[in-house]
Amino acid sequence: MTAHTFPSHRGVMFYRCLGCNAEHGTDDLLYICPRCGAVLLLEDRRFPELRGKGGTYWRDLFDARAAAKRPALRGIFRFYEITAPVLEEEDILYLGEGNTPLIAASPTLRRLIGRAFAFKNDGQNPSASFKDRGMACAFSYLRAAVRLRGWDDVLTVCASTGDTSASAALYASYAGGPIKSVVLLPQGKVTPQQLSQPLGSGARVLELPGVFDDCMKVVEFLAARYRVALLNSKNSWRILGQESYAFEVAQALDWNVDKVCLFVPVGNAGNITAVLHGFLKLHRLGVIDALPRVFGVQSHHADPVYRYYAAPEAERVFRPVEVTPSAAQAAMIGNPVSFPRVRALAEQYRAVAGERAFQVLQVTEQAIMDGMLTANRHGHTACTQGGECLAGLRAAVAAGLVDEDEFAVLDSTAHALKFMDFQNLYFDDAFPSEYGIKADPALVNAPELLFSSKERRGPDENAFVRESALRIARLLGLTETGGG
């Protein structure tokens, strides 16, 4: 097999329950264990067979596939054998997801923070967020199910703070046929830019008074009683697709992730689940020799996972929290459904790499917005979740948790343009009091009007151009060169 042909290897996927350890086949789309109700992870019975080829084989193969022109291998399925090796090429849906750039911090920003780091710009995915990684896998599974089982009506549903709905609606509209999309949003808790995306993709958009956690309970109720495809991170196929984030980070760093630490916003805990599971897979295959350290980051307005790990180990009990408004909207979740996955994988991670290998940090709303604006003033396109990660890095450096020779990778989960309303609120110093965010004048920017409409009078265009140029020269302190 060459790197550019579709893989011949096929796995045997099954759901493993993280509660009672039961195993279930994948003929049905399961979200929780039918036996005990706990969450599931997808595993491959044939995964141990892959180890025999050795790490060099997989590194060379994945690197060669980076140049593949075959659509099914250009995105997240470049890592087919360790993603969902049960899908046929005809079922794989590729919209350009994955392969997002790792952009080193600008020199000035690096000096400001005091550590070498980079943003992984997952806002450069098709719907402008990391959710596309998971949707590509989940919808590929659905397309296979439609083909193999003759389904003539598949309704996909999701609860969302914006990015999930945008991604689900986009992929559903592309898949077409029997696949339809309905999204449930918390009323008034989604930015106009994010709301426009599922509407533009033709999804049916339903709003519910409350917060994301309320919407999640409703779609879980629907999924438990009706034949609908739930597309939140409770869907294990989505987690598989999101593992590609870890694979891409390792590949971008030439498979050397020793002395690397990642900062990941927790939110519903699906992405950090995928990051942990992805790196564990690479380590078990011998693709990487060491595990990078992983820091989960949460706002003090939605921090149940931070509170769990901040408690002494013998006293840890997970308790959902009631969230208050957060600029990091995608992370404003008080009862993350994937927390049991995080807890299980964090234990495995720490067993291999020690207690420092996985930690959770808490940051303030002020630090989140300051982080986003600081990053973007220095040439980046970070969203509020990217700002949350930069705030996490700053907190970790201040606490002595990041060594001077470590390189940090920050997850900017979406594009900055999705969150311009928050930027405008900051610049106008108009955040509602419950956010606890005040504008730092050093970060505020606003347009400057050169002329009022009344000042521009008369038909003499040359005079207008000359006066405009002279005003700009005075404003900027330019020195006349004597030309023209």
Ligand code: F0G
Second form
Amino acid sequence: MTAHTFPSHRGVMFYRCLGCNAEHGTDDLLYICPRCGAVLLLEDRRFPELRGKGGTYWRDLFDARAAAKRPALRGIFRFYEITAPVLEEEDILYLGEGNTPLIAASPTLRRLIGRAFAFKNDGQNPSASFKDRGMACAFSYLRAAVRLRGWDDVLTVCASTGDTSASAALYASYAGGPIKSVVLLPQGKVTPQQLSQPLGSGARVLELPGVFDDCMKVVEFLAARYRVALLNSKNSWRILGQESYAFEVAQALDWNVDKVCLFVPVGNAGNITAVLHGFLKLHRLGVIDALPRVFGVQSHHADPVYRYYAAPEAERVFRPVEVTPSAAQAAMIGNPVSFPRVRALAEQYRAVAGERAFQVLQVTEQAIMDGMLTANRHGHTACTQGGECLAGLRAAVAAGLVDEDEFAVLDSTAHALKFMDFQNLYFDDAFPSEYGIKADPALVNAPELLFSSKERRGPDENAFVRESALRIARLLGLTETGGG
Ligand code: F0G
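Let's compare: the form predicted alone is above, so bring in the form predicted in complex with the named molecule.
Next comes the full complex, and the chain you just saw is listed first.
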């Protein structure tokens, strides 16, 4: 097989229940185990056969595929055999997701933080967040179901803090035909940019007073009683697609992730599930020979996973928390549906790589905003959740958790532009008191008006240009060269 042909290998996928270990076929779209109600993960019965080929085979194939010209192999399905090797090329929906850049911290930022690190800019996905990785996979599965089983009416639903809905609406509107999108949002708790996305894609947008956790319960209820396709990360096809984040990090570092640690913001905990599962797969396949360390990061205003792991092992009980307003609003979730997945995978991860290989950190709202603005003043495009990762790295360095020779990869899960209202609140030092965020004047920026419109009098365009230029020159202390 060459890297440019569509793979001929096919797997045999099934849902594995993380509660009772039962296995279920994939003919139906399942979100929870029909036997015990626990969450599921997708596995491939033929995965062990892939191991026989050896790590070099897979590294070479995935590297060669990075230049693939077939659209179906250009995104997350570059890693077809370890993603969803049951989909046909005609079903694969590619809108340019994946392959996002890993951008080294600017030299000044690196010095400021005291460690070498990079941002992986997942905001450079088509709907400007990492969710597109998972949607590409979930919608490809839906298209296969439509083709094979003749599903003639597929109503997709999701609850969202803004990015899942933007992504679901985008992919649904592209897929078209019988596939339609409905999104349920907590009113006033997604940014205007995020709200504009499903509206622009033509989705049905429903709002409820409350927070994300309320909306999640409603869509879970709907999915249990009605014929709808749930697109939250409870849908395991989404997790599969999001594993590509781990594969790309390993590939960008030339498959050497020893001495690497990742920082991942945790909300509904789908992303960190995918990151852990993705690296475990690469390790089992022999593609990487060490697991990188993974730090989950949570705001002190939405930190149930942090609290769980902060307790002594014998006393750990998972308790949802009531969230309070957070600038990392996309991750402002008190009862993450994927928590049981994290618990199961973290155990496997630690069994391979030790206790230090998986940890969860808590950061303040202040540190999140300072983190975002500091990153972006140094040439990055971090969203507030990316800022949360930088806050996490800072906290980890301060606590002595990151060795001097370690390299950190920070997940900027969305594009900065989606979260501009938080930047504006900071610059105006106008955060409502619940956030507990004060502006650091060193990070504030504002436009300077050179003329008021009243001052700009007369039709003389030349005089206006000249006067403006003189004001700018004075303001900036420019030196005259004597020309014109
Ligand atoms: N960062 C961004 C930009 C997000 O949109 C989300 C989650 C997270 C981080 C947290 O990731 O949930 O996988 O732990 N957003 C979901 C949504 C909940 O509805 O858009 P997670």
